[in-house]
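Shown next as structure tokens: one chain only, the form predicted on its own.
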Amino acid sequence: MVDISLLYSAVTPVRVFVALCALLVIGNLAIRLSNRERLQFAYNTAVLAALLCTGGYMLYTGAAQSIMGLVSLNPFSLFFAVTMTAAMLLVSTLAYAYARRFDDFALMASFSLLGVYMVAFASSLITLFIGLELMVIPTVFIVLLSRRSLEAALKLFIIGSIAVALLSFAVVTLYGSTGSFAIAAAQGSGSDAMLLFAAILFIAALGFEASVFPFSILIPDVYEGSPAYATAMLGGINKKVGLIALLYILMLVFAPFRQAFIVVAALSVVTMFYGNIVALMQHNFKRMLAYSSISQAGYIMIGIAAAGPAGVGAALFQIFAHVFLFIGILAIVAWLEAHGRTEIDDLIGLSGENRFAAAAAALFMLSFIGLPFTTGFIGKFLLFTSAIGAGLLWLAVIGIINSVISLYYYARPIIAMYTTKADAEPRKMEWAVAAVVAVCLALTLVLGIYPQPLIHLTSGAATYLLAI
């Protein structure tokens, strides 16, 4: 007779995590050779939720595991691939409601999921570097499910390979001074220079992942060529795992080199300034967001130059709030592109056609530039607070004239939306975008009231993190 006690200890919720994400990958491949759309949105949201369910368990509990020094579970990763799993959840309902082809996108963001995960939980270069390339290539393939965005995914290949050269040039760095692929403290006597020559290299190929001025040149025209639900992805995971992963080496690798969290300071600034200003010149709405995403690359940045937990803490709080805001924002985008409207002028008499979207809409930007109560107010008074912990007070001060110039952008936007039109017809939301929209305006505006919940898992992952 078996045992059912032995049954029930082998199943633990590594093993379940593992075995959904396995389930993910196969269901989703299974059920596209089917082309049933249904049954492959009901499968994926029900495997995305299994996950969402089961690494919120793990991190609740504290879970801390090594698997053959090449992965790690830990309140850092866990929260990080909590965080990416819930995102990929949402633009995935939204591509539900746009893309061309949901059966082919819900495969290929399977597999960039899984790539997503592999750099949440590496403890090994070639970990991580496995997962930033499988995290990247099905999203390219993504971009290319319209038909109009080839000239996006071609720009998108070309940031992507070059930051495959420069990782893979860092990598090797790293490990001809070390002699070791594992993500740990880099202890250099007389090969401080090249250390941080490979630093520098990490920085760039990141840079690249993570939308950092000057590596953001093509950004841009890559969000607004893509499809709204593509260009989510985009800024709401596959740029803020760019950002993880830089914070995540520089902190475990290069903690010792000040002067590579010199250089990500002076980046920091550099990217506020040029996302803020160029922002301040566009007409075309998703562009205008691309430029405010790339300044929000910048703020973040500022908890990595304060280099402690605070400053972690942070940047991990920043980065989930602008997940959301961000994904939520480019679902109105989304549901006006299906309109036909595009520009920042075709938002006029929003508000009288719709005023949920309208008001939303006006929440998320409000959030962006730090209206008190909301995740973003929240989050950008965490990093200005350490960076003058850090004694980084001129930083601080750098960030918030950036929120002062952001101001004037955003203003745009919302009072265009506010501004009456006489022939203004109502207009309702597909019930997959209003559900999105809901989800991030509720967590913008219940974490923004009551964030300890949220700055308690932020501020645990940054202590972990730092006593590795």
Second form
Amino acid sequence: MVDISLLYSAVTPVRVFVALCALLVIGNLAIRLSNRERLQFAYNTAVLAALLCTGGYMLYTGAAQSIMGLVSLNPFSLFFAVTMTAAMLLVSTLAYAYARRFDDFALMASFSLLGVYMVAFASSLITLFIGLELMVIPTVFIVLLSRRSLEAALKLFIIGSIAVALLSFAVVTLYGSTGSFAIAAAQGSGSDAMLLFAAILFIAALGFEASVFPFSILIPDVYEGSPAYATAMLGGINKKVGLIALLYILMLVFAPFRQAFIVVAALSVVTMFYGNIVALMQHNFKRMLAYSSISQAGYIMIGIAAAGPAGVGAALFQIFAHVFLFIGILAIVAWLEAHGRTEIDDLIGLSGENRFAAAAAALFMLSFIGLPFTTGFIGKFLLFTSAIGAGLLWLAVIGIINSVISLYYYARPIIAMYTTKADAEPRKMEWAVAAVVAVCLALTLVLGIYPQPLIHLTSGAATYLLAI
Amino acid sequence: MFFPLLALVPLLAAMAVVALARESMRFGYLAAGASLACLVLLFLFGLPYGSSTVTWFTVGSFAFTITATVGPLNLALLAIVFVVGALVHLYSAGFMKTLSEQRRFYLEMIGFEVAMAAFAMAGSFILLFLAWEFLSLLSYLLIGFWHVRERATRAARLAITTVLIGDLALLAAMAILWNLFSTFDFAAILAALPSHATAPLFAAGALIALAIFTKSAQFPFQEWLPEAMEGPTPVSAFLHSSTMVKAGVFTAIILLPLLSVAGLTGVILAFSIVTAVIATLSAMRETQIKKVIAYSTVQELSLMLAAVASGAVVAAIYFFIVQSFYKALLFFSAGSAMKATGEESLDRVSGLRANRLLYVSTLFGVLSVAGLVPFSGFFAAAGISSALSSNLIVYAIISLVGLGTSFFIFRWFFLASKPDRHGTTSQLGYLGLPKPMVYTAAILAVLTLAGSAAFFYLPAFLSSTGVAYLAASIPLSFGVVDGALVTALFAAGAVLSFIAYGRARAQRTPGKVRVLAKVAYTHRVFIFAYGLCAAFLHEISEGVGVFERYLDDGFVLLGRATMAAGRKLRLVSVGSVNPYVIISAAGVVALLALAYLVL
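Following the display of the form predicted on its own, present the structure of the form predicted in complex with its partner chain.
Starting with the chain above, the whole complex follows.
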């Protein structure tokens, strides 16, 4: 007779999570063979939602444990994993509405999400390395799902290859100095030239993943050339994972290396200026958003440069804010693209055609600028104050000047959308897209007005990370 | 706390504007109703004075708090916002006749009203700054409302470039004050002020003064305000005469103790006097119908600041209140004249007399600006010149400015109301003006006259409060000499103006040069003033205006250059990966170099 209670106690949240991960890939593969897109969407969504719930539960109960020294569950990694699962849920809903073959997308995305989890839970450099590869390579195929995106996919592949080369070089250099693949504080003073070399290689390699200037000059081409749902995934998930990995490595391994943080501050400055100034001249909406996304990476790096719990917490807050802002605005872009509208001038008359889309896009723009009552404001406020607190007043001032510059180009789409065109006819939005936009908008506004829960989570994750 | 909720009413109206299925011409009435509802709430719950603090969020030990406060000045500004706001929305119902513009226009106007109400209740730097930023953004959107017009977008960009300089200055001042006092609360900062200026305090004060100068269009930043007249007329009447541009004066009043400890009142006085002179001279030669009034607004703002800097806070508050009404009135008249004749230049606008009610209302506004006895403008002018009489040079300059004001405002009036050149078309235009446009002007004309009564009630209204900025104020009063002087200057200006522009021979399209020649011929006094001051001062301010334009162009050019470089780097065919690899490698090398240099 089997003891039921024994069976019950064997089911821990961690095991459920791992089982769900396996189910995600195996199930998607099986259904892909049967060629039924609607079933695939239902299954994919269900498993993702289950993953989200399990991850959220673990985050809520504060589970922290390590498995075989390769994987570690803690508030930081769980926050990261939950955010990205939610983002993936939204992106896959968007892809269902617009991807030429959703079944292919689902399969690739499930592999990619596994990679994200590996990065999130990595406690070894090998796990991190494999995770990043697993995340990036399926994305190339996702971009390729649209026939016109060959060039974008190849450029993405080039970026990925250089990043891999640098990352393996960085891992090997670190291993050569420390003799261990574990992600743990590197023993050695800040003057150890070899370790510093490794630190810079990590910054450069992850800078490719995180679209930091000057490694990001191909990124706008990729964003513009990819279908919008793939762009949403690139900017909302992949680039943010790169940033979080950068933060993770720098805080855990290279915390005593002051120079590494100065390099990050310098990169942050050039990235902000590059993104914001070039965005001023864009006519293509998606390309403008690409540059804007580059500049947002620059703002987030202010928090990384500030280090300390305040800086890391601020960076995490802004990452969370920008993930959903970006996916939300890209959902609208995807909808516009389906009607053949890609330029900012094509936005003219949008408020007459679909008021929800226009209002949502305007609010997303205001949040990008950082106006109060949106997550963008809280994020920027936390970032700038953390920089001031860390003695980096000049960096905060440059960040503020950049926010001011960004006002010029974020206002343009708003003005265009609320200009009325004579022959505007109402256009309905697909339910899937409207749902994605609504969720992103709700997150932006609710957490912008009542940010305390999110601040609680991000500062908890930051304190945990710095206490390791 | 009731007060933060006040802003919800216009917010609700805005939601209604969004929610209504189709564009509607009735949005104006809806918005006006919301403003009036706010006004009623203000009367019901405005007193007693006090403040309340709400904690928005906390990070570690830092609590982000928002303080709303209500004192006499806050209440006055709130009342102005809602009274003028209601009238402006009604006026707009007649003015904005294109159906397709309705929703965007009222959404932005109501958004502005909410931000302005929030600004009026600011009890700490946080709320002040948040509202200040929203005001900048909405002003930018509203000036560039007709964004298909190249000049409108240019004017909007100039305005926001100027104002953002002040925003940055204000933010820097906040950082310094936080280091000094560890609080953003006005009352706490003013209570903790040292008796002598320290270098950081001086720096903070100077940065605040810079912010005030940009927002309230003072020398050398005044050029953005006349340019802002590219926006629709209701916007000019609301933002650029009666509410937003006064944000600087408002800040100067509530932070007066800080500014005087920092030793900056003399500087502010000097700059405001210079601005008053330039604005008066500019108004005398301007020919665009709205820009004359805009220069007049700049001049009035500078007189308010001069009064504040001299410690005559009560006089400044009085002027602050009554000016809102007659200045909005003149903008309404200008807008009506432009709509009736389809012209913008004073050389071509004519026939204001065709609509009796509008004509009389406008005359009320003109007489008030010029300073005739029973109108509120007279009391304001007399109160301020009496307060400034201790400094003889300032007093003399203020008197000359008063003469100039009377001259240019009558010039404006005579030119606008000269007999009709267009024949019956414009006469029909005047008579066919939408009713809301004429009646709102009439209401403001009544308020202009009624404002005179406030002169006698205001001191009692203010005396019951223990607000820091009122403690050391010079009382509001004027002697017989001041009153007589203001009246004499009014008469002199009116007569000179009549000689130059009121008589029949001046009615032949007086071009700019011919007008100047005529002035030179008849009134040597003015040309002397021109020769002495205008050439010099105007050059400086134009220079700053040019600098701001360069700054503005600089952004665009920088973007274009980076863009061109980016295009060269862009891989046309995927075969040429080399440039990208080279740049990336150079990036890695640069990072290494930086890291080892710091080492």
